[in-house]
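Take a look at this single chain, the form predicted alone, given in structure tokens.
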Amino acid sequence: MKGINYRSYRHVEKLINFNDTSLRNYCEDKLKSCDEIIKFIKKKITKKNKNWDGKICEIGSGNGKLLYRLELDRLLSKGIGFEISRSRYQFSKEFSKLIDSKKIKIFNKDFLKSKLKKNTFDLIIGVDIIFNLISANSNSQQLQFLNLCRKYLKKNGVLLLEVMSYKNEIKLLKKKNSFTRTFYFRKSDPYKNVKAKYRLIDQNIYIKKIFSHRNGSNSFFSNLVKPIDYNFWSKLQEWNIEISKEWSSIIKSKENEYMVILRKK
């Protein structure tokens, strides 16, 4: 399963599945879906940073919705995104045209191979469990990720991560070999739902996903995630760390994500 996380999102949000109307509706819906994390960023980060300059980097930026929403809300002066999925990167370019973005550049590259200027960003974002995915690749990539983020952040800059402990999933998997959950998408999404099958492989959880398209077709991909519990963060001495359970009360999820704010010392 080496490299599985680099392949898993390669066919997501293919432009061929959208027309002009569905593309616009989908993008509008995605921008609106950022409401709560925008509130979170304002409350926990921008209001507490007197020297906020609005330079933001997102790792695993997907279609770019969060960066574009930050630009529309005037919280961003310059944005950089890294997205390894070619299809999602191509989608982000159409998204950019739709909102007439002027301040954001998204790269179809691996963040771990990036060479950016030191002490540049006020905020680096890794939501949608990007840290769980990178950590499942290897412990060395996990460390490399944290070191790069610290290198690129300004003093007192923030690394904001959305993380999952998968505590409930692990309990279930210790009782039986696997289980399946179904998640449903908004009406504007080209897919109706996704069925995700979970099983343990060593210290990671293997998730196989079947996406049901509204046109009747299916698509598949799999990934590995490494559970990250609250105790992990106490080992990191180079950061001032705040763990927020507020996120899980905002976003109702069966997987109980939480937010970690790591402030560079």
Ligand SMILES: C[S@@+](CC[C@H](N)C(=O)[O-])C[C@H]1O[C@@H](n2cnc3c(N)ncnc32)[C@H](O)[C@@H]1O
The other form holds:
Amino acid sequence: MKGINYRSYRHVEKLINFNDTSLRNYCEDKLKSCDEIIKFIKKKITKKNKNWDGKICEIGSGNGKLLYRLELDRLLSKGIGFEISRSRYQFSKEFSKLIDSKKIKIFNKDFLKSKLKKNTFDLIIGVDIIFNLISANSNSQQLQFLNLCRKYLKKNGVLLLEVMSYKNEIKLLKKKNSFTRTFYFRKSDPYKNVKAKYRLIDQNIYIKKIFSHRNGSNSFFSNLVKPIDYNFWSKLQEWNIEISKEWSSIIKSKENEYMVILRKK
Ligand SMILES: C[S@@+](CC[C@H](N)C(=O)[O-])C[C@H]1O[C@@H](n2cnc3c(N)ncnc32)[C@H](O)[C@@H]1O
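Could you switch over to the form predicted together with the named molecule, since the one displayed so far is the form predicted alone?
Every component of the complex follows; first up is the chain already shown.
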């Protein structure tokens, strides 16, 4: 299992699976999929910060959609992203050309090895289970992640994390060894669906996914996630914490995602 989350996404969003038209449609869909989080960031973060200067960092930025959307919506003056998957990083460079991005630089690098200036960012973002992934790697990585974010943020700067409690999954896994769920993708995605098999390994959940490509081929993916419940956050003294439990209903998700706004004291 060691290092599994460093390998999981290495073939995701390979450019070979796209042509010019499908790439454009896919990127348009991805930008649109950021509507709710953009509303959330405006309401909870930018409008509340009188000194907002638009310096944003995203950890596990994937194809870069959120950073690009923030640039298009003029919420960002300078953005940087960290993404360990080479294929996703390469995809993000094509995405950047499509929107003619001028303000964003994405690094194909482990955030935990980053060396940035302290007190730099107004906002650091970790959406879609990045905190569950890093926490599953080890407790020391989890702590290092939070310490680095605190160091890089300005005073009153915000670390915004989208986290999964995996409450329902744990309940099911206490009754049976494993279970499988199928998720379907939008038409613009080269993949039709993914079958995900869940298993409990110690305190973490091991998820093995089989992706069905529209051309009939399959590809495999697995990762390890640590469930993080609401109580976890009350232990953190150096931050002011706000939890948005209604997030999964806002994004119409059947899973137990929630948002955590951590403000640097
Ligand atoms: C669940 S995906 C989310 C991607 C993107 N934020 C989104 O919403 O589509 C998590 C991403 O984090 C990346 N990742 C995992 N650990 C990382 C690390 N230590 N540094 C940088 N990226 C990391 C993975 O390669 C993966 O692309």
